[in-house]
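Single chain ahead, written as structure tokens, the form predicted alone.
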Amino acid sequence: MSTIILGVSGSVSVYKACDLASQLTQAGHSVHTVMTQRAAALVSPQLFEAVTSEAPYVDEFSESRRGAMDHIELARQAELFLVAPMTGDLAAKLALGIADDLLTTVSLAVAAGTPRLACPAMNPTMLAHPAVQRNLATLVEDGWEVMEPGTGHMACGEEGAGRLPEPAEILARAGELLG
């Protein structure tokens, strides 16, 4: 079907991103995993590895891929980026066109054009904060989608919005973004 570029940051919802990327597998779509530091210390990069078939990405200039240009690779195979979770951090960084890690550099090389979908997962306090709603509306302005942070019980203990959305409901609206 599709070629998906699935971004991972260092959330503790990390755990419903590899039923996403199953899911998107079991769908027929070729799902690329490019993970940040954070999301690779929370769960083993071999869990999306098992779940998509596919290696994923997690350092731009580890020994293995010594000359490769990954993010450019990536971002021209691109027919959907999607990001989940997206933490605070990583939704500042893209609001503001840094480029430190594989996962933001993919992010500059996407084509015009190609949807990008956003699905913020953080604290609730966190996600209200003035900056994170910010960043997130900038992210909106430069033509990203992001998808309504679900409410309820929370890995920290507290009630609110800021949970990843179901897998289920993101691979829904992937489907629709991919036509």
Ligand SMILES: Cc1cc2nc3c(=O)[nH]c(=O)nc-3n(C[C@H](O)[C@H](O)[C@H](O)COP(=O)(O)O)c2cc1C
Given for the second form:
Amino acid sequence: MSTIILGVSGSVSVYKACDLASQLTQAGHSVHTVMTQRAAALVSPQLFEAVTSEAPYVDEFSESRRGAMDHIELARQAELFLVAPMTGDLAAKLALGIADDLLTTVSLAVAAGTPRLACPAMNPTMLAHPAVQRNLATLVEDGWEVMEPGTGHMACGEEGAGRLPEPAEILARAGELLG
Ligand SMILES: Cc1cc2nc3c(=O)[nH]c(=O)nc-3n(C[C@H](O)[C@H](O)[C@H](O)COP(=O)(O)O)c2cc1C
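Since the structure above is the form predicted alone, I would like to see how the form predicted together with the named molecule looks, so please show that one next.
The next block holds the full complex; its first chain is the one shown before.
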């Protein structure tokens, strides 16, 4: 099947990304997970290792490093670059081309033409913020597909848009993008 680089950032919905990683693996894909440090603080990378059979990469200088050029090696393998969940912070960095950790650096190194699917997840007020909307629009201009966040009850207690889409929906869209 296909090689997917799964970028995971520090949203409360990171627990759903474990299920997503599991479903992608069960569908036969090879999943390389790259977590931000904030994501790894919210959920143990061991959980992703358990469901993908590969320890996640966390940053360029941690013990998770495989080689000096992890960012290039990972980017070269990507048949799909999928970021789920994408925080408001990560959307801003990617929209600006900031590359100050492994995940953001891989993003710059992924070849043009590789499908990129972003799944933002955040509180409804954060999602509606002009800066966030501007950054998501920039990502679309840059060739990303941005999945519409789900609507409903949020972990913060609010109702509205900003939920990470269900893993099955993301899996289906990933499959379509991979053809
Ligand atoms: C428990 C918890 C849940 C959070 N959930 C979200 C979220 O759903 N979306 C978001 O954009 N930020 C969320 N944040 C804030 C981000 O973790 C914060 O902006 C962080 O700097 C993101 O770093 P990263 O993009 O490198 O992962 C949350 C923070 C905490 C402590």
